[in-house]
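Starting off, we have a lone chain in the form predicted on its own, written out as structure tokens.
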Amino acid sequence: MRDNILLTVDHVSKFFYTERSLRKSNQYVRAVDDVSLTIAQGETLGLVGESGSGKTTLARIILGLLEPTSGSISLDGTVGAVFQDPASSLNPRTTIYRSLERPLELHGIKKKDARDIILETAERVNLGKELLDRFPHELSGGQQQRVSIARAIMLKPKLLVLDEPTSALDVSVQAQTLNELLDLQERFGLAYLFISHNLAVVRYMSDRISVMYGGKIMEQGDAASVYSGYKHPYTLSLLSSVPPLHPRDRDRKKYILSGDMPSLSGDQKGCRFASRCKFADEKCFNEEPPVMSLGEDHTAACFHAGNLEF
């Protein structure tokens, strides 16, 4: 049993209606559908899944940028955010210093105190003082992302939502940014919700992993058990897409998906993954799979969980 739970997402759903579909209650898109998860103080939960799986929508609900259709969010403390493209999250007409000063100003912090906080935070994230008077276009991608991280931690949140924070960066800069995030977490006890489509990066960063598909959580558990002891066919497909690091693993069994994610509009029946799953049978297409407990803190929503023989 995990202690010091910081964030609880309890059966949260988010349905999007078009103007036309408001007149027909069964016409909507289930972007997030009955999702539950928790994050403890100081831990990282990796949220992984392909584009369109609902990761960013869930993040926006946690940040309070979207209202859930149903369910509840409980957060013990404050939350900050670092988004995918650092350039688009910074005002191109404003200096870096002013971009960092503005949120402190909105929270009623005096200019002198704000300056002390900005200089201290810039040092924490290895952002040189000489960069503070520059504009975003005068910084590299990695430097821009350090600004975004500095802005997110200045008000000392307990949780950071990191939505694809390195996908817009070069590979070498990605590694540096990830290591800086780990260092900040260790020094200040931060909790992270780390969102990515890259399972290798998620494994490197995370204590626990939640695998999302079609607006639902397919599998979740500690990082080692999900990565090495996966129980859901969608997790297996994600792992199969990761290039092997060692030549001896090139001949490993692979489960490559074909086709696209099914429509999420209207009422759904059966498993969301059934149309792309080689293990699916008639029951999978007609009944919602239950969330099965497969060991300590390891669950999967699949009738065939743990029985994925090729």
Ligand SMILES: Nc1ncnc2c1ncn2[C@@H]1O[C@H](COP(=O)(O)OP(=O)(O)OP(=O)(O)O)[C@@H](O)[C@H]1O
The other form holds:
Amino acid sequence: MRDNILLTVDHVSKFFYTERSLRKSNQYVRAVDDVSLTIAQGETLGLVGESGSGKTTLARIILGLLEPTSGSISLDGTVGAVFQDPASSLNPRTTIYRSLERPLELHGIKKKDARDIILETAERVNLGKELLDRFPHELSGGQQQRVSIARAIMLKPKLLVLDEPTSALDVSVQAQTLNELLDLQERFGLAYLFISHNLAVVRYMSDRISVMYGGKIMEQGDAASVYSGYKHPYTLSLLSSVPPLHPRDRDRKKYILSGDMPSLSGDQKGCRFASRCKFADEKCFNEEPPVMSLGEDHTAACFHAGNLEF
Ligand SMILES: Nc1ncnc2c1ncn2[C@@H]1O[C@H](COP(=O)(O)OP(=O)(O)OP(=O)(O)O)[C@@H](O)[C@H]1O
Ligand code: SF4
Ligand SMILES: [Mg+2]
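Moving from the form predicted on its own, what structure would you give for the form predicted in complex with the named molecule?
Every chain and every other molecule in the complex is listed next, the one we just looked at coming first.
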């Protein structure tokens, strides 16, 4: 059992109704569909899935920026957020110092105390003091992302939501930023929800992994079980697209998906992955697969999980 659960996402769904779809009530997008997960103190849950699988929608619900259609969120403490594009989250017309001061001001923190917090936080994220008086465009992408991270941790949240925090950065600074995040976590006991479409990056960062497809969690569990003992065909396909980290994984069969994720309209039935799954049978197209327990901390939503030859 994992202790000190900070975040519980309980059967959360988010359906988007477009204007046109309102007329035909079964035409809505099931962006997040019955998702449940937990994150414990100091732990990183990696959320991985291809574009459009619902990762950001789930993050926005957790951050309280979107109301779920159903289900509930419970959070112990506060949560901070870092998004993909640091430049767009900073006001181009104010200095870095001011961008950091503003949220503290909104929390009623006095100027002098704010200054102490800003200087201390800048040091924590390796943001040189001399950068504080500059404007966003005078900073590199990596430096801008440090500002976003500083802003996210200033008010001492227990959980950080990191939505593709390095995908807009140059490859050369990506690894450095990831290592800085790991270091920050170790020093301050932060928990992370780390979102990426890149399973290799998620594997590097995470204690536990949730694999999302079409708004649903396909496979979930501790990182080693999901990465090396995966049981869901979609996880296999995701792994096929990244180079293996370990020699024993080199013989892994390739399973490359073609085509895009199908539309997530409301009237679709059966397994979300069936249209692209080489193991799909008739039942898969007609019934929703249950979440199967495969071990102490390992589940997969597939009728045939555990019985497939990969
Ligand atoms: N405000 C909205 N209105 C209507 N549909 C939306 C809205 N926001 C997201 N969607 C749809 O919900 C689905 C999930 O989108 P989401 O942005 O959560 O995916 P994602 O996994 O974060 O993708 P990416 O990897 O590209 O960031 C997509 O089909 C998207 O078009
Ligand atoms: S339930 Fe069927 S279609 Fe879905 S992943 Fe499993 S085998 Fe494939
Ligand atoms: Mg996204």
